[in-house]
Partner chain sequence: MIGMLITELLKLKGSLAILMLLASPFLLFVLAALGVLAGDTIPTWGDLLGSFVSPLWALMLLPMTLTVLAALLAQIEHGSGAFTHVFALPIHRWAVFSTKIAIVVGSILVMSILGFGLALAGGLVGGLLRGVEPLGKSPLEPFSAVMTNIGLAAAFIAVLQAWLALRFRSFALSIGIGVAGTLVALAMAMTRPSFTAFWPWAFPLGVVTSARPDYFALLGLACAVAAFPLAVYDLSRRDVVA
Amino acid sequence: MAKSGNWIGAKVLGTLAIETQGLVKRFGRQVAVNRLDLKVPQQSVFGFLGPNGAGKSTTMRMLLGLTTPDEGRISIFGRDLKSNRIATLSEIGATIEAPALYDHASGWLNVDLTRRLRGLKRAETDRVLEVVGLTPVGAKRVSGYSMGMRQRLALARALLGEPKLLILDEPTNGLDPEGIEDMRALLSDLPHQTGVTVFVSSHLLSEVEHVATSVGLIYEGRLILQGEVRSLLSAQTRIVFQVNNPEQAKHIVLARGVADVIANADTIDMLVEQDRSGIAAINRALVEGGLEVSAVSVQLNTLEKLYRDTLSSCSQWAPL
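Structure for this chain only, please, in the form predicted together with its partner chain.
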């Protein structure tokens, strides 16, 4: 009760969980992160997507104060990271790249060492192990853990102390399909349960598309696209009408102000705002214009398509 009151109360309108301005990180001559302006809303599950080497881990390292940015600012829950590092980190749980675990120690000890450094009660260790389902193997040495168990252990460690922000770098790497499903379920439940914001990276869209409420797409260090999944997807959609006279149909549709129409052998297709009444109106206009409409197909925008389209347009433009 007090807990949920806490996070709702603390949610200041307009305050982002993560905000970066002009973030730059160079390694020698290579620009690993290039003028990044991230905006991660509170209580979102933000999927930070990009191919390998795009700069995801480097960005996350900067968000955790592990790496100093060459340029730019980072603010987390409205506070400047640089001047509030410790206070900010106390609200964050994180896993970066491969789970960094002490192989010679037990799973339980691995979590408990972090629990001690965070100054939390001993019961927290048992709680988070329970959450990720590792209680039965807690006493075993980590050297004998599978990759999936290691990922879960790292997640357990990140959950210590119920952080307000989880930063998870490719948490599904090395998991089997079942493990990926478990991780998904856990991630999508967390924001409702505890009000946490999840910033999760992946190079595979499929791993976050069903849980992410917002996405950011990074390519060669640049943020190509970001926003709420809902608004990114609802922007435009492609519709195909099967008609007996495509050329005539094209004129009718063009006359209605739709710009992007292509006439094919027995179909026309076009890009329109994704809204039902608009599609119905076009259909009516075609019928009233004396055409036979034999089929309509609406190709819904998917994150998958957006990701692919954006990436392919980027690589065409990528300077060499």
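To test you: the structure above is the form predicted together with its partner chain. What is the structure of the form predicted alone?
One chain, no partners, no other molecules: that is all that follows.
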């Protein structure tokens, strides 16, 4: 699973919003993106996650036609990007890196200038400002905007023309907790409100976990995991049993076929299928084995923990 980046969760039906096959990008001897097979379902909020330098920005630049892959194929809504570049890119809105805004101009004018360059109807400016909740401050100069308002304004420009796909680079970067909360709510609502697919990159796994319906985790240019957030986090969970003889308890649990059991000073912890009947069966086996179980706790999975656990299992990558 970790090496292939196979999809985890319900089977993706129909045409994918984004699909890459064997995507590779090199800069000299450095391999920035390494055989990436990405699958992004339509009308999802897809979190593209990984540490700084993992290859997220390079991948997004290839998806937007700003740089050319050395190997591999990119398909957007079932169309090959290389042979359908203009038509495909016309259906994509994006913000990459820090948004460039005219501070001396109003928020409305910032959006309207882009609207004019694209030859869209005047009503588009008012529509996108309403979508991102900036209509009440549209006449205000951008120099007086908070960081959260500036990020929303950049998002409004990306929404011009009703794109089918939004590609957003670190949209919560630099925001305070209130701004992050507002951006979360906005991104979560966009697929329902407009039908758009949202592809959002971030190195903050805990933040994207609140908004993404599916994710891809990338490390050193390789996709190590992808799938539905719900399926990834519910497949297994860590259970801790407080017992009077942890070593004996460990042997009992291992005999039941449970792997990755750790004995501590007065507890054992393990990964099990998140199933109440399975947890109850382990508890029963421990008691029937003559042990005293004084407490049972469930440590819910998180994307951050899943990412670390997956990396620890990737001790050696296959070479290019």
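Positions refer to the first chain, counted from 1. For clarity, a rigid core is taken as the largest C-alpha set superposing within 1.5 Å between two forms. Remember, predicted model here, so these are calculated numbers, not experimental data.
Taking 2 Å as the cut-off, check whether the CA of D266 shifts that much or more between these two forms after a rigid core fit. Yes; that C-alpha moves by at least 2 Å between these two forms.
After the core is matched up, is the C-alpha of T68 off by 2 Å or more between these two forms? Comparing forms between these two forms, the T68 CA shifts below 2 Å.
Once the core is aligned, does N52 move its Cα by at least 2 Å between these two forms? Result for N52: no, shift under 2 Å.
By how many angstrom does R141 shift at its CA between these two forms when the core is held fixed? A shift of 6.0 Å.
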